[in-house]
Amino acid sequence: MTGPAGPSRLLPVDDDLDTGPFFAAARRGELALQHCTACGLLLHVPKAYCHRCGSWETDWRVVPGRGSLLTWTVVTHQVHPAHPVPYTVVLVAVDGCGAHLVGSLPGRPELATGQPMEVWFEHLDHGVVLPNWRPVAPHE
C-alpha cells in the first residue's frame, strides 16, 4: 500500500518481456510462474529459453498462493526512506512447484521454519501490483 505522506516506494519494472506476465498475473490477483511448454520445467527466474531441453516455447501458469517459510532475516539498517526499519525479509517455498520467492513483513514478527505462508497482493503506485507473503492466520 502507499502512504499518503510517506516517500514513494521503489517500483519494479512490470512491463518488460521477461517479467511482464508475472506482474500482469499479480494485477489479476494470481501468482504465476514461467514454465517450459516442451518439458514442463519451472523457469524461475524467467528466461527466454529452457536450460534443460533448449526449447524457446514457454508459458505462464498459475501456481498456489500458499507455501512454507524457509528462512528469514531482520533488516535493521535503513537504506531507503520508503522502507522503514526494522522489517523482515522472508524466503518462501511455494507449494507444489519448487519455486522459492522473496517477500517482506513489517517489524520483527514471530516466525518459525516451515510456517505456512500465503501470498497477498500489494498495490503500489502507478498500478504496479507486487506479490508478497504473510503468515497464514492460525484459524486457517
The other form holds:
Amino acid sequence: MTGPAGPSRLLPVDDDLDTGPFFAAARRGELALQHCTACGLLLHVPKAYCHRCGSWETDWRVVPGRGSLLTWTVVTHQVHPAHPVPYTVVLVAVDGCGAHLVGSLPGRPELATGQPMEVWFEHLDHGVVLPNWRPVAPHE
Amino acid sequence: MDGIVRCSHDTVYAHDLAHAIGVPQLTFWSDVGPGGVAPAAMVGQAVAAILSGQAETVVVFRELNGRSGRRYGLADAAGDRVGGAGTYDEFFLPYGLLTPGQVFAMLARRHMAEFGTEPEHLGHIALTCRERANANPAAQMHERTMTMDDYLGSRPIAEPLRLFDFCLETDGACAVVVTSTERARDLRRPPALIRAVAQASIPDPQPGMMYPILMRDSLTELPAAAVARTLWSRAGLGPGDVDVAQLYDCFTITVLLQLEDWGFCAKGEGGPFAASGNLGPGGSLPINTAGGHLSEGYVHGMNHVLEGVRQIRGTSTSQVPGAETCLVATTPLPPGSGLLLRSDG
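Write the structure block of the form predicted in complex with its partner chain for the protein whose form predicted on its own appears above.
Now the complete complex, all chains and molecules, led by this one.
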C-alpha cells in the first residue's frame, strides 16, 4: 500500500492474457500456477502452449503456499524511488511443484538457505494483489 | 569493406556506419544480439558471410554511451505498470528485482551457499582486472590501484556483491575487421586467425530477457557450459590449450561461473582457482589482460574481442609471452557465444 510520504509501489500488469490468471488467483487469496492439462508439466513462466507435449490445453492449479529459500540479495544501492533501500529480494522454491517465485522483504532480515517460507498476499493500489513470501514464524 | 555486423542493442545502424566511413556499397549486414552475449557471435556472422560469398571484408562493431546515454545500472522499470506482453517482468520487477546486478547477486549467494565461495574469491577477480588496467594506458582505471582491503571495504550494492564486483559505466566504441585468411596475410599487420566460433542457447531456454534465468533448476551454471562444448568440439582444442582468455565480466561472479563452465576448473572450485594466482601473469590462465569490463571499460564484450586480437599479435600491454591461443568468452546469460583465436604460425 502507498505510504503517506513514499511513492507508489511498482505495479504489475495483472491482466495479461498469459499471466493474468496468476494475479486473479491472488485476488481470491490463492497461489495458482499454470500446468499442462495433457501431460501435467508445470508451465512457469506461464504460456499458452506446452513445450513438452505440444498441447494447447492448460489449467491453473492451486499450489502449496509453502516453500524453501533458494537465495536472496540485500539491495543497498537504490535504483527506483518505489523501492527504498535496504530491502531484500528472495527466491523461493515452492513445495511440491518445482516452481521458483520471487518475493521481497523490507530491510535486512536474518535468512538462511533452505529455510521454510510461506506466501502472503500483499494488497497494492488499484486492487492489485501480489503473492509475496516471508519466513515461516519460528514458533510454527 | 562490403559488410557490417552490428549488435542489436546498438543505436548506430549498418547504413549509419557505412555512410560515416564512406562505404560505396554494402553487400551484407547483420544484427546480432542480445547485448553482451553477441560479440563472439557477431564475429561468427562475419565468418559466415565471408565463407558463403556474401561479403569479402566485414567490420564488426559495438558502440555505446553507457555513461552519458542509457545507464545500464538503472532500474528496468519505466512507468507505473511493469510486465506483460511476453516480458514476464511482472513476476520480478514489482518485488524490487530491477537490475542485472541484483540477479547476479542472487546467483553469487547461491554459489556461496552450495560451494563455500567467499567474498575474497571474487575480490581476486576484481584485483586481477584492476592490475591489468593499471598497465593499460587506455583503461578507465589505469591510474587507480586497488588492494584487497579496498575491495572488501567498498560499499555494498546488492549483497553479497559490492561496488568493485560491478563493471564500469563507459562511453566507448570498438571494431574489428574480419576477412579471408588469404587476404589477411597480405595486410601490414599479422592476422589473428579464427579457429572456431560457437553460439549456444542455455539448455531448455527460458522466455524473457534475463530474470527468468532464476526459474532454472540450477542457479550456478550459465550457458557457457553449452557454448564451451560446441566451441571445443569445433576447434579440436580444449581448456588446456588456451594460453590466455578474455572472459565476459559484467560482474566478478560472472567470471567465476565461466571459469567453471568453460572447464578451467571443476564446478564449485572457481573461487579457490581464482584465489590461487591462476588468473595473473605467469598463471595457468591469464584473463582480461586489458582490464576487462571491471577496470578497462564496458563496451559490451567487444573490447574483449579486441584484446584477444592484441594477444595473438603480441601487442597487449599485459602480453602473455608466446601466446598462440586466446579464448574470447561472451557468455553471461541467458544465451552465449565464444570465439577461439590462434596465431598464424
